[in-house]
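For reference, the chain that follows is the form predicted on its own, supplied as structure tokens.
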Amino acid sequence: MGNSEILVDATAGVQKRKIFSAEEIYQLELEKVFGRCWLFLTHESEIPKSGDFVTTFMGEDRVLVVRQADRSVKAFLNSCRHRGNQVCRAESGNLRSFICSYHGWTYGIDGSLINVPLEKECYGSPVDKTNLGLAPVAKVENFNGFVFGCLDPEAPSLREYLGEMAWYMETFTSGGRAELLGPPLKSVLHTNWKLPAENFACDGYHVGWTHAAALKVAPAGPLGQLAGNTGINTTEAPGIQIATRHGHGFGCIWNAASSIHRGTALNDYLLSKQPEVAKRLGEWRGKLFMAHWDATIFPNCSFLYATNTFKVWQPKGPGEIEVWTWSMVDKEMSSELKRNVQKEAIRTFGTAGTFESDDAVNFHGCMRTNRGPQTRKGQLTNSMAVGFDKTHPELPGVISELSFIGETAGRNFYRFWDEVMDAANWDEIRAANSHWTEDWLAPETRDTNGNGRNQSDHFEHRQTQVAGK
């Protein structure tokens, strides 16, 4: 593997630039961050029948997701047995097979190997077709509706990988009432997939600068008091920001949950829908319903709840990145309402939406600059709120009640992204879950022998195996 090197260290709020640019990172995040972690797929709605299918990407691993009949959803590495030829070019539709292109191996829709042109002339006898079949994504489960794929069969289950993030996120998806109106819309940009996801995990720091004109122009409403970081209101809506187990996290302001949607159709439905969450799921999830939420599932895909944006960051190379976008609304909105909460969406996080394209643009900057021989040496700090990041008696993970601007998130983001790349398997990830939060905040924490360690030590001088310089 090469020499050893100290990438992160999360306990400062410290990242190597290289992280940013370097191939051999890039090759080993493909096999380990994204080998290893469950990664989005599509949401049910999109596959509602038996046959229907959506094309995406696990990494650079092109993957076919289809419903079944009996309404379960398999994936499949999409690339035939024979010469590794996609199988199905489109995006979405409905089929009974799959056929190759290059020699017309024919697949069903469960995988499975169900015909072989001139298999008796050319191969002399029947082929066995058993081990044939394309090959399976080793776990698919569905979230309240979100459908996830994980490469790893060790891998826990989905809702142990989400953890504490269920909790949160079952403020609007519990009943599966949260759908995705798609396709995507798709579109290139050259950075590093970290930048994005980490923006919004944690970075409401740069809402305030980066979107200042848009803000000043929107209809912003607790948010445009950020326009040009001149101060925060906190009386008026202060908010916290969370970190949870596995790198997953966000922030959120409370009581801005249609901040930027023109009009007040959308604050009136989510008002007429809170009491109901908050009886049904508690008072905190309640406050949450009625917040606007920047959030990130680690590794790549990300939200803005009450903005309605779900993305995806496919990498595409340490230095390029495809972005796919939805716009995520309630079962239960109008079908007026749903084109509205769609549009406004479209109109700021869209491919050429307001915010977006600001975000583009410091996106590109920062991977352009990080690339430059000498720049890449140094390190770059997301230390903001270090030392006030605690437990909370009601609400679970990490918490920062010092700002919704802060940076827990961000850190949390990297530290997982450390732990692994380190690991060797999902074994020595999960030893850790029990006393994560005892990690993260005391100064002194234990080794899974049960022997004292420094905090420093646990975290400092974690050791990233990357090859090369």
The other form holds:
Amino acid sequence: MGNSEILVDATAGVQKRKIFSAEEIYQLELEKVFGRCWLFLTHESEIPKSGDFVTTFMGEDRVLVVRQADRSVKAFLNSCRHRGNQVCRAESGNLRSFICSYHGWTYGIDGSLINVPLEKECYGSPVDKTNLGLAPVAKVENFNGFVFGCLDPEAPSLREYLGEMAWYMETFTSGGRAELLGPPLKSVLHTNWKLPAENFACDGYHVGWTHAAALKVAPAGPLGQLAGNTGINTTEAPGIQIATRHGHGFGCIWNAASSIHRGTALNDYLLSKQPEVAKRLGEWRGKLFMAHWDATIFPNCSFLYATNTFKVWQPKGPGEIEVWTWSMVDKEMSSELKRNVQKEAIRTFGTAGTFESDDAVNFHGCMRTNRGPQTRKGQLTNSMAVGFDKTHPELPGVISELSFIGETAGRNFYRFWDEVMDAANWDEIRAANSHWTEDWLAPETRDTNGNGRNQSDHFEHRQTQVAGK
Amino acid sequence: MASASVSPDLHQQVLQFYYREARLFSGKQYRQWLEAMVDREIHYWLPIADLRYRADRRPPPEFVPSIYDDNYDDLEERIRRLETGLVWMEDPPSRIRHLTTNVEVYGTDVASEFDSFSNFLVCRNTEDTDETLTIGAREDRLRLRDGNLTLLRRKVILGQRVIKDTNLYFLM
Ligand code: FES
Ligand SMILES: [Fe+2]
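Here we have the form predicted on its own; I need the corresponding form predicted in complex with its partner chain.
Zooming out: every chain and molecule, the one shown earlier first.
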């Protein structure tokens, strides 16, 4: 964090507890993480026509996202340049202009100020409107229909930011085949935004225990065997963990697509499309197409591929978020199948979801303890299978082949969080691109059994290093 | 909207029906509720809508996101999940209290079916200090068979756009 305090040691897989509770760290996150990283805004399918808009958040900033006359998408801070009133107060719609409800200043869909009421009568001289348009979001780009925005003009392109994660996401988004069904469900959760983001990135560990009840009543499949966390079929590694540059990552379970949904309709559909995907994108992505993924795009966008839920964790202070949930479908699905997939996705991971409600209690529980000044000292761990993180001859990023249950993607999440919080600017982050896995995969970080260093020593070790600098 | 008024006896029967339902919900006796008070053809629905300007002429989305979109088997599965004893959120149990008010009952084209409107308030206490209030309205279709009422359709309407409770895994 720019000073000597070490908050994350991703090599050992530990992070300080205060990163989930300290107000000053949260405020810094709004600047350094949410002010500089690419954030999910909307999907093209939500704003198909010129003048279509949605309102959302980038960190805690309210933004307005509008489809332009030339089909491009622009985004603006949703705040009037006169007294700062929220210009657009609806969540979605189609308009030719946005009229502020305070004094009636009017903005075009391109954000420009086009009318100031009583300008002639009361301003005396003409108002120079050229510099009074809505403040634009520096960058808006889309990846296969998923629209992201970035507030930092120095940031890399969205494609570069997604990096190797884009290679993986091509599996189900290429050609713009995936779309989201909105409007999103929204609910409050008393937790820190990083907890669910980390959970979706890597936490296959909790599935069998946290969700034991839902798995018990769900049809038995590759996931059903996890109920109770008593053991997993280890004759064949059931999946892998994948971590990519910029904090993104996921866990996947082979041949488990649609195993949380009831019925076979989704599975049948995916099977029918699989040969074409494998032919076009290769064997690995053909295999990934039939896997179940729990994934996070750093910082606060998560999805479950093949459970078809897509989420943004909107931060609302160190201990609160809003959960926004869309259903993710394939454009080519029949209306009947889309409806079915949406129903199953919301039934499991919606506001009254059979899985979602299990998670909420734990995410909340991880926060409520932080009221204790002694409790919130110390560190938490993400060290499962440290030492098994490797590069792979065919798959990009860092891979753990030990199991889909792991913390590889979690370590990567905090590794990049720490890097962004520390970095002065994107140039510094870029400079690390060529060697971002160096210390992570270096042999000296492992003992002869392939395990990580003793964790409790590790902070001391790092702190001595820093002190000695 | 239905308008034919019903007899005081039937109105009283509907009130009793709702008070019993509220008591079963408050005791989390969901299976008793399902078996005694719910029609096999139930559609239990809680759709959501986003905030739009009044002048917005766009039709509602083709696929309306619904927090509940349950048939009888869906409800049964939700109840079975609670009965596994593995729902940590309910252990220790939450405390929940249901109030039902503003009940109106009207006849319909079908002699044995009635439309009813009611409001509800649910207070849920979880852990030691957490408390949420969920207030809403219900549009029900009730069916009378052999002198017994059952719930055939329910649409739940909430004012909260952003749901304040951590989840809505309770029946309303
Ligand atoms: S604040 Fe918007 S017109 Fe005055
Ligand atoms: Fe979960």
